[in-house]
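Starting off, we have a lone chain in the form predicted on its own, written out as structure tokens.
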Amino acid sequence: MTGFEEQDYSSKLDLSIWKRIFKYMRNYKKYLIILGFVMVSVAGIDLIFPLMTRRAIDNFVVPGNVNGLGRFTIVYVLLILFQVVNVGLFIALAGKIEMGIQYDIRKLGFKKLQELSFTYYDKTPIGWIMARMTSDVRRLGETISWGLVDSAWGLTFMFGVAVVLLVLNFKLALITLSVVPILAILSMYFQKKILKAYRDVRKINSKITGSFNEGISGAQTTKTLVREEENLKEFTDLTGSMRYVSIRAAIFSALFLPIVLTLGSLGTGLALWFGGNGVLTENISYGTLVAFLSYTTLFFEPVREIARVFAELQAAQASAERVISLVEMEPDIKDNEGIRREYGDILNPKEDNWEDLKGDIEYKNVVFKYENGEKVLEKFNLKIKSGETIALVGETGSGKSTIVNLVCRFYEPSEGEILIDGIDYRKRSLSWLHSNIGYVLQSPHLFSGTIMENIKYGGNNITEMDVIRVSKLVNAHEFITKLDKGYDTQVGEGGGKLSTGQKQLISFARAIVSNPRIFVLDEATSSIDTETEKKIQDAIEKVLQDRTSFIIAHRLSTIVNSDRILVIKKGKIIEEGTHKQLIKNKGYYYDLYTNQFKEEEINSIS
């Protein structure tokens, strides 16, 4: 399971928060003034009826008279069916907010992801991602436009009820609303409770989406270590975390609303207790008491609206936060302004603009740690020339992929420069450099789709006859065709329905399909048959022709062809020249090379 912890944020309702979220909202400005509208209407209308209904009793029932009572009642049905009308529109517009706010954050969060670096994703589990990308926009644009609606409608509503009290009664309007003062001192403790108790229920929700999304791609790990039972009792745990926390947060909210019902009744109370002696003293009509008691009862129905708006604002927060968080998120690693301007970016490059890479490389005093404080590399120097292949070998951990990453800018220099053809490569796009480089990964990932499509996907105006062409040269053409739909099968989600043979070839084809200048195999060969390594070989031979290359090699017999191998221990270069320099060096490499060459004849007689 992974140790990491999200972010803690503010513990108090954070406007700055919702100013920030309201800025992606500018696509629905015109859709949120006519909901205003529209909701100010309601109210509006909804503030009339009392008036009717005092209308009624004091015109017609009290004194038993029924002249203008058809006037009246055409009056009351069309404005019955006007708010039919608004209750509809609004209904319709809230429905399109919430739906078009959800649409553009999580279009906008999938931009970002594009964007952030590598480092990103090394400390960031996928659950959480996939947390933040549901459930909490989904949240968001439910609170956001539902809460809109409650919101607009209820202090229109309020305002209006206060102003018609006044003005019905003054002194018997303070006496009802003499409540309100602690009705709001109570509204401030249940705001930090509720929020934070929604902040632990947010944060568990992800841990859980996390142990969801490691249960199933780590499926056959689990079965084959049977770890089964375990995993079910870590998973226990975390629902039992999220059973507790979630109940504490709904009782909060359990609380809350029932004390706000509790002081709407003893408005209304009030008001029934002075209101009454008052129509006995004969101070005020029959019909002005009833209609005090509809407005004191109205009154604090918005209120309750706006109390359960409040806690579900403070329930959301927690996702905007986390969805803040993600799509104004800065990439560890990116271009400068003026290299924008010049260049373009990852999503709009300015490829008229890119000069030529030629692929000469140099490591100069190359310093890299990582955030936790690990370094790697100490003033590592390095030149390799164009169209040179480089072979990497060490034991794990020594650096090669650290000193390939590099130069690829999946990471930077701590300190120190990377010089691609003479220049630091910071002063280049990333656009411009990973268009220009193909990498080969030790456990291919084939995206859900076809053949054709998984190739394809290694470049921009690909066309078919250059992803025939490149399954010729890996070696794949052969068994593609073999197949029933040929380069139209499908490949399953990750490639499931394929070898790992057949994807690894697949995923060689994908990385030089766009012809790159840079060249790189992480470990390609390490998972395959000797069958599939043979045409991987052969590919090799023909592929790195003219490309600078680097190999991570497990497997020995894959580099033995390298003009230059490089010995890597702990970050440095301990050996370094062609296959037979080093074999006749008798060093590291040899002993490395003939203990698996001693293994390999071992295993082909067993």
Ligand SMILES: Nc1ncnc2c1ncn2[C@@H]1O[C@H](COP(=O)(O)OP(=O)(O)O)[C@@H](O)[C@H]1O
Contents of the next structure:
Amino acid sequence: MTGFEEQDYSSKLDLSIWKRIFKYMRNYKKYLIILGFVMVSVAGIDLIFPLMTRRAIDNFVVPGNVNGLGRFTIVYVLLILFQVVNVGLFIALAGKIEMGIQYDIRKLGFKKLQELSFTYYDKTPIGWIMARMTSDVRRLGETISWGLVDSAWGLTFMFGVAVVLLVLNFKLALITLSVVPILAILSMYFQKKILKAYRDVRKINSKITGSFNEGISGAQTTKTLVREEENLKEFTDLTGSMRYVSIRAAIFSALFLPIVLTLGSLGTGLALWFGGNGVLTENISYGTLVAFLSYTTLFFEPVREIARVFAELQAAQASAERVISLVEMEPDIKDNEGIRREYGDILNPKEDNWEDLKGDIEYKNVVFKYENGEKVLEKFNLKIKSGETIALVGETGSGKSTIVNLVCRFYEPSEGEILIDGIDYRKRSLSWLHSNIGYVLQSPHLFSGTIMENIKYGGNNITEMDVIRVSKLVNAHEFITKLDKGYDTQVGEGGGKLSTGQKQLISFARAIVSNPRIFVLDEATSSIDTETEKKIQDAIEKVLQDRTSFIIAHRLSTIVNSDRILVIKKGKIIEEGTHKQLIKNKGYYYDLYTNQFKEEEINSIS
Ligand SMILES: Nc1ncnc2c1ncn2[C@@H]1O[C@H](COP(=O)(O)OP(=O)(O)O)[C@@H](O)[C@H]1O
Ligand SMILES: [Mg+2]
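The form predicted in complex with the named molecule is what I need now, so please give it after the form predicted on its own.
Now the complete complex, all chains and molecules, led by this one.
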């Protein structure tokens, strides 16, 4: 899975990436500018305080007089109040920007994830997508908002301090500031090291989590394969390197602060040494010296902050790159410009222009292969009349799901075409097709929410009456009304307390509530108890009436009544006909049927 591991980030700042990211922050431009100004003003007031102290010492303390002390105090208090308002303002603004950016980008990402096709999910681990939408987006929001806070404040403050120092005493200032370049270079170096060290820690940590995951979910397999010792060794190696990188990260962090403080003190020491002599020789006032000392100690704080922001920006740049790669990803399967103009897109469908779908389907010389896979279908031909029920049987991996996924346009043919009502389906819109298809999968997925909401998901403008009508049709109404809260029962993440069969019935109702013209059942009855299966069986018969349907099922009882049974082997139809005809043929289907019939008989006896 190379390419999806945490990449090393380039050490250079790449402005083009940030330009692209800022495109997604247009909504916050105004707030970012205001925030910048607020921070400049915070820094400005921070600058004034040592000057106030200088004035207090030189005007009141040293001469021992209190004239004008009242006015001085009022100004002092006003400054403090102003600063309090400023601080409140920047916290609120930065928070708003931080959250807003995250919200906007996540919304964009979520929208993109709805548009991307199966081919994308085939090659992208879900964990990778999750990490992009959570930690990367969070890092972007944090770095941009708080990075702006720290750097706008830090730069203004440093610049201001330097100016004040130079004005207060030019020579002394030059001497003190001589340590700044060394400090800046050292800070950058250390921040980089620290960040890299912590990134290594995170990397190994995610490997350990993964290994834990495997250890737990694969425990039984491990035992049957007697792999405990190897697993333990791998795990110990991982935790060993974890200890090594953690210690290194800690050492770097621990070294950094003392070094900055030492250099800072050196600057202060220089100021004190030369300044002290100045006071003694009477050309520097006490107030000036005290102010000077405060400024020099204050000076080194922003250097540290800015170095940190700079280093964080580099880490965030990697996040930005990954987020952009997701948000700007083009779906492999999408309608072209002309089709979108006529029929609309997923989010704004122009349903008035949609033709009715009758349900005639034709595969014409369809060739299909998955990305970096072998050909699954080679010149596949099949004609299905509207309203026909087609059953697909065959071994696992023979291509049954591929055949139906192609009809649903989850994938498109590599060569050849699929006609719906006589027209290549790429000449109609995706949403048109999808809103005309009801699809029930092997493991039903229910969304968190109530049963009512879940069934309503199946279409637009579905009323409660519709929901109850289809629930009755698929034999789900009875068990739903027996639940404490009936249709308002929360199904919870993944379906909570409902049995698989019950979830299956709900997903049945959801699939047909919009009255789709095409209905697909992919092994939906394979993991269900016999009683529910009877209900589903009965439901299927009602559901299939008058729709073009594809049924893939393990249990032959689901299949015997279909209009046509296709036996698929290695992507080819090797037998075809009704149940009766195929039994008479005594071919593959006959063997399958008699074997399973025997099996089911044995099962029902035991
Ligand atoms: N998403 C996929 N990516 C790559 N290969 C796939 C994918 N899905 C199925 N295949 C391969 O295509 C072939 C047909 O699979 P499938 O249509 O799922 O068969 P069936 O539904 O009959 O079990 C198999 O060899 C399978 O490994
Ligand atoms: Mg399958």
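Positions refer to the first chain, counted from 1. Basically, rigid core = biggest C-alpha set you can superpose within 1.5 Å across the two forms. Here the structure is a predicted model, which means the values were calculated and not measured.
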query	finding
Residue shift check between these two forms, rigid core fit, residue 397 Cα at least 2 Å	no
Rigid core superposition, residue 436 Cα moves 2 angstroms or more between these two forms	no
Core-aligned CA displacement of residue 381 at least 2 Å between these two forms	no
